Each structure stands twice: as C-alpha cells, then as structure tokens.
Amino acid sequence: MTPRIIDQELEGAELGIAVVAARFNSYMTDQMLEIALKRLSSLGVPDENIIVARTAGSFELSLTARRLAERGDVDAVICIGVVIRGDTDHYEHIARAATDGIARAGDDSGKPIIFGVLTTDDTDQAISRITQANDYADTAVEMANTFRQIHNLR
C-alpha cells in the first residue's frame, strides 16, 4: 500500500487570502502588511483574491479573522499586529487575548488563521522582526493548500 502524501505547496493562484492588520503601532504593522501583500503576490495570489481589513488593535484581530474565515472565498487569514511590553500589565492581557483568540478563531472556523502578532519587550525587537511577514504569507498559502488537499483526499 502506498501512502497518500500531502505536498506543501507554495502556489497561490487558486486561493483566497484575507489579511487583518491592527492600526495600533501602525508604523510597524503597515510595513508588515505591505511585506505580506507583496509576498502573496509573488506566490501567485491574484489581487482580487486578497481581502484586507484593519482593526483598532491586536485585541480585535481574532473576531475579525473569524468573520473573514466565514466567507466562502477565503481559504486562510493572516493576523498582523504588534504588542510591545510597557510598564503595566496591559501587555500581558493583550498578548494573551490575541494569542488565545486567534487560536480559537482557527479552531472554530476550521480554516488556517496565521498568528502574525509580534510580542516583544521593546520597539527595536519588533522592528527587527517586521520581515517575518514574508513567513506569514508563506504559511497562509501552504496551509490553505494543505487543507484543500486534505479535503480532496478520497
């Protein structure tokens, strides 16, 4: 018996991808959004198959991602945000809510919801990680293709 193998494809021509980005810390999230969109384009995702939504902050990412995932034309959602530690407990609450909410949105929707929220101690750490948005786009395309292949297994 030969096992059926699911290939990890990075081809986006047939996919619908949504990106939800927080406006808080926009000097970083705007760059991350731009990087992710350029990478999606280079992976073949047509512009008309990409939906971009903005939220006030990282706390609101998960609900927006869940609503986007409910759409029939969305195969995966990328969540982009930046949470930087401050002098209060606010960081802990927002980072935990974003993490748990995004994971729950993926579980509830049954679609890949990509965690692209930088949680750092300071601005310099966040700035040095902005280019990870390329990885978020790669992961969204790979996971969307994996889910399609799983769905089509017989």
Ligand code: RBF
Contents of the next structure:
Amino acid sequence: MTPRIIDQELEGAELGIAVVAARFNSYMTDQMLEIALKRLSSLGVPDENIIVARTAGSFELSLTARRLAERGDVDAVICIGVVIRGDTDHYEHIARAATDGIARAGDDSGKPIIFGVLTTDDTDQAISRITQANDYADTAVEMANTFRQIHNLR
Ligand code: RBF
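Switch from the form predicted alone to the form predicted in complex with this ligand and give that structure.
So here's everything in the complex, that chain up top.
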C-alpha cells in the first residue's frame, strides 16, 4: 500500500472564489483587494468565477463570508480588512469579533474562509503587510483544491 497524497495545487481554472473586503481603511483594503484579484487571475481563476462583495467594516466580514460560502459556486472566501490599534478605541472588540467570526464561519460552513484581516499597532505596520494579500489568494486556491482532492480521493 502506498499512501494517498494530497498535493499542494495552485491551479484556479475550475474554482469559484469570493472576496469580501471592508471599506473601513479603504486606502489599504482597496489595494489588498486589487492584489488578491490580480493573483487569483494569475492562478487561472476566470473573472466570471469571482464574486467581490464590500462591507462597511471588518465586523461585517464573517457574516458576509458565511452567506457567500452557502453558494454552490463558491469554493472559498477571502476576507480582507484592516484594524489598527492606534486609530480605534474598539480595537480589541473589532479585532476579536472579526477573528472569531471568520474562524467560526469556516468551521460552520465547512468551506475555506481565508483570514486576511491585518490587526496592527499602527498604519505603517499595516501598509508594510498589504502585499500579504498575494498569500490570501494562494491560500484560497490551495485550500479549495485540497478540499476537492479530499472529496475525490479513492
Ligand atoms: N472597521 C474596521 O475594519 N477597522 C477598524 O479599525 C474599525 N474601527 C472601528 C472603530 C469604532 C469605534 C467603530 C464604532 C467601528 C469601527 N470599525 C472598524 C467598523 C466596524 O467594523 C463596523 O463596520 C461598524 O461598527 C458597523 O457595524
């Protein structure tokens, strides 16, 4: 007997991906959204297989992701937001609500919900992490393919 291996697969041609991005701190989240979309495209995800939704803030991401994940044509959802400690009295609450909510949306929906919320002490830290959005797209495609491989394993 040889083990059945699930390989990392970064091919997006057959996948449906949703991206939900908060408008709060939009000068950063807009760039993150653009980077993620560009990366999804370079991984072969067809434009018509991508859904983009916007929310007011990071607090609304998890509920929106959950609703998107209910769609049969969505294999994974990427959540994008920025919560900065220095700007926000409610930092702890918003950051925790977003983090816990996104984790729970993944657990409850059974689909990959990618955590792309930057929680930083200041704006400079957040700006330096904007390009992480490339990794969110990679992770969405990898996870969607992993789940397909698990489903199709014989
Ligand atoms: N949303 C974010 O995405 N990032 C933030 O840093 C942020 N800070 C907030 C600070 C306060 C005091 C409030 C009331 C809201 C903030 N929001 C933030 C918006 C929040 O995620 C949500 O959209 C609104 O509270 C409406 O439910």
